[in-house]
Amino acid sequence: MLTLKNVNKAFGTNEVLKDISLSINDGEIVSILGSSGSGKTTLLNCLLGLVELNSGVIELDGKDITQLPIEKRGLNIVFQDYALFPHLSAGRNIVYGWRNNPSVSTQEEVDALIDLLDLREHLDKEIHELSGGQKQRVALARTLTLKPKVLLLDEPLSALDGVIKESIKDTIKEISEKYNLTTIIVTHDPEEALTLSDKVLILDGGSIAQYGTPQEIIQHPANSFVESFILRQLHVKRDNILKLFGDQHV
């Protein structure tokens, strides 16, 4: 379980983080979703160790690990823009990190993760070569050879569309489900949170406007910014949402 303890940041005078506590359970997929500048990208960086937290404290399975350096931490993340070496083919970009930590997996695991993400007949393609959705499995792969206990994605789909983005939505569920991995999403897009995940995080200024369900998020907004929210990003009335919602999550 990953749990946050009363988590503050601020950037001198002004408050990004404000008293942020929550526990995400193990396998769950959580979406942090808010406008820009709600603080989702710094909770992000703060998970992973890239921020410093002014106060507060974030817990792994029981151990602190506020204070831990980035390595340290079981904690590993897939960036908007994938950040894969340009020079190294696709099968190269995968077993990068894990070259250097071979202890981690075993072989037979990598090429089933291989399997697993569709990647074999693109392994020697460079990543030129490879569609959004293609490097997006290369990203995915690459990091889930160090097996880390969390699995961090920014905006994983917001260089996707249509049925691509549908490919790629299938694959985190499947690939949360099959390693039973905590997965922890950001975006800004209400309808991708909703239908991915099993608990969405709202935040509203730094401050948690709304934790919880799918379903919940729907059928019991916590205040009138959530529903304002969540209406204003679907363009579509309150009575409609859990029509488009009701064969998934809800």
Second form
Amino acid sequence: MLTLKNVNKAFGTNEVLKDISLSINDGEIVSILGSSGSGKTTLLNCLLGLVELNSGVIELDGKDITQLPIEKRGLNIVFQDYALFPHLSAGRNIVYGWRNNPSVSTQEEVDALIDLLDLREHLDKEIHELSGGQKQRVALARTLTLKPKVLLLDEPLSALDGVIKESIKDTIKEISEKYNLTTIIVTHDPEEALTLSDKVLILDGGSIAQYGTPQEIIQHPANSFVESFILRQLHVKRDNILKLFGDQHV
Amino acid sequence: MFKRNNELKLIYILVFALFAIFLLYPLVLVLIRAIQTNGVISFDNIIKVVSKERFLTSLQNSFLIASIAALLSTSLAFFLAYTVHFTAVPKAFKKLINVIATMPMLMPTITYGFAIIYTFGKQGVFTKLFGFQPFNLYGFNGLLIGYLIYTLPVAFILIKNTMTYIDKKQFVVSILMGDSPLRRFFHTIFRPLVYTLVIAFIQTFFLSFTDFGIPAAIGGQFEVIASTLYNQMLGSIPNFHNGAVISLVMLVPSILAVLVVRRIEKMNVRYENISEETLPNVKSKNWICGIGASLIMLGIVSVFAVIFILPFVKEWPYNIGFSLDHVKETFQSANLLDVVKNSFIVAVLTAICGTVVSYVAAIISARGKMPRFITGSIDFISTLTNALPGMVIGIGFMFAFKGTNIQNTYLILIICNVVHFFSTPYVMIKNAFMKMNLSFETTGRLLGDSWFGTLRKVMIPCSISTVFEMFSYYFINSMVTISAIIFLVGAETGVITTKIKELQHFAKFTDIFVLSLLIFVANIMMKSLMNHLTKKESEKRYYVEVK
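Form predicted on its own already given; the form predicted in complex with the partner chain follows:
Then the entire complex follows, led off by the chain already shown.
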């Protein structure tokens, strides 16, 4: 279980995170949803340990990790642009961290991961030869070989096209389920957040606007912000799509 | 469509003619002189020169010292650039590194030599302060320090620029992947930089190998190829054939360098995204790098300090009270004022002509949609001028234009500088053009502009900050250069740097430092002016956008 207690962060006089408290259960997929400037990237950096908190506590499985350096936290991240090493092949990228810590995963586990992510045939390719979706999967594999307790995904779908987007969504769900992996996804897209996650954390101006399951958010929006900015967008999308397919689907 | 092509073709012919007459023709003459004895083509001359022991020693010396200087300079520059990019030392300190590491570019190399003498020599500042002379400075040691200071700025700028294009997220990934510090350093910093480090090594090697100013001041008995060449051409018993042969030998490493750079190009690491990720703050690293960088800067400043001190004391080292006498004397000497005037005229005109030439050359190669052999030929000229030592250009010009109307004129100096320093401004503006929206010309034409109209109203305003940079590059380099023009100045057209060489024989070091300070101040002013203009220009444009 990952718990945040009264987390505050300010850069100078600019308060970016205000009194954030929440807990995430093991194996849950949680999306952090907000527009730019809402504090979602800062929250991610705080979890990761790149940014120091002004006050508050972060606990993982009951252990205080607030002061731990980033490599000792048990969290890992796949960046939006994947940050793959351009001078290494796909395969070498995948085993990069595992080679530092061979005891974390067995050879069979790494092989299973490569097959699960359908990367077997791409191992010898250079990074620039891979498609966006393939890069995403290589980055996922590279991170998962280290068996993090919590996986952070920074805008995992924003660089991908339509169909690939849907298949990566399924992959993320599959992995989370299979490894009982707590997954935190940062996104600015309400559709992504609500269709992908068990719970959604909506940030507005550094505070929590609402934290709940997609159903709760749709049926009981906590305030006018959630209603006007999040739900309205989804309604417009739904109406447009329904119009497109005609009446038979209503 | 046809009309535009005609304009570009005309420009191409003019540019190409310029370089054919003032680059290729002189070079061919150097080649002919080297392989021709009494009107017959033979390699006798070459064999004769190359088998001389004195020549071989100077060649060996040059290789040795240039390699050591290049290695040290690249390492120090890497350290400074690393401190700027990968540590959390205070911002003001990073700015200071930028200023001090590039400061030597603003002074002629011949001055460094004299500055080193007055710092570490028997009467030097260091020797006076600490009571002992740290090492024998004439020859190897002095040259090495001079070359280091001379080449550090170039290596620093190269490495620093590439470091901005390193994806800092990789650093975070490496930490999360559990890398040891060594493995992290290799994969996130060293490996992406290898290409640039090799380039920096080659560039700094080449600069040291071909520099004339430093050995002229401080070489002593340690002969390097540049001093040998100078003696052959302008020494007591000139021998132009030998000079031509030595010029060719000097060219060999440059040609090799170009080939090596081509070969290793594939080692270049390209990131698809570059992100400024927050780096974890490691205090011990900040301290180590901060102290190391301070020491390097202290070294540079301590050598330069003397240039700022000597002109303002009564009589070094016996009476060190403050006095403006020397400065006044210099300004009262009509002879010295003349060279100052000459330097300014040549520098300003070089900057104007050079900027125009490289600008139009880049338009043709980057925006002209011209056939490959045309863009290729311009790129070739750029590579060639980059690889050519100034001394070789100077000697070529001497062979080509002695006895013509342009001998002993400003014009020959200006053309020589324009050709000599063509490469860097050309590459600068070409890169700027490549990034510019490709549809500008078409849009301009569709909106009823003539080709020159689009040039004036769109292309130039959009690249104006680069134009200012090019202008200041040409100005500064023509203020500090000596290697090519030493062979070309006449009695009436001497510039500051060549005057400094002359003053050396009369041991007038205070005058030398006053003149060097003048160059320094002029260059600083030019740089600030260009920075100011760039800023003003970008503010203006911002205003328009907001409206």
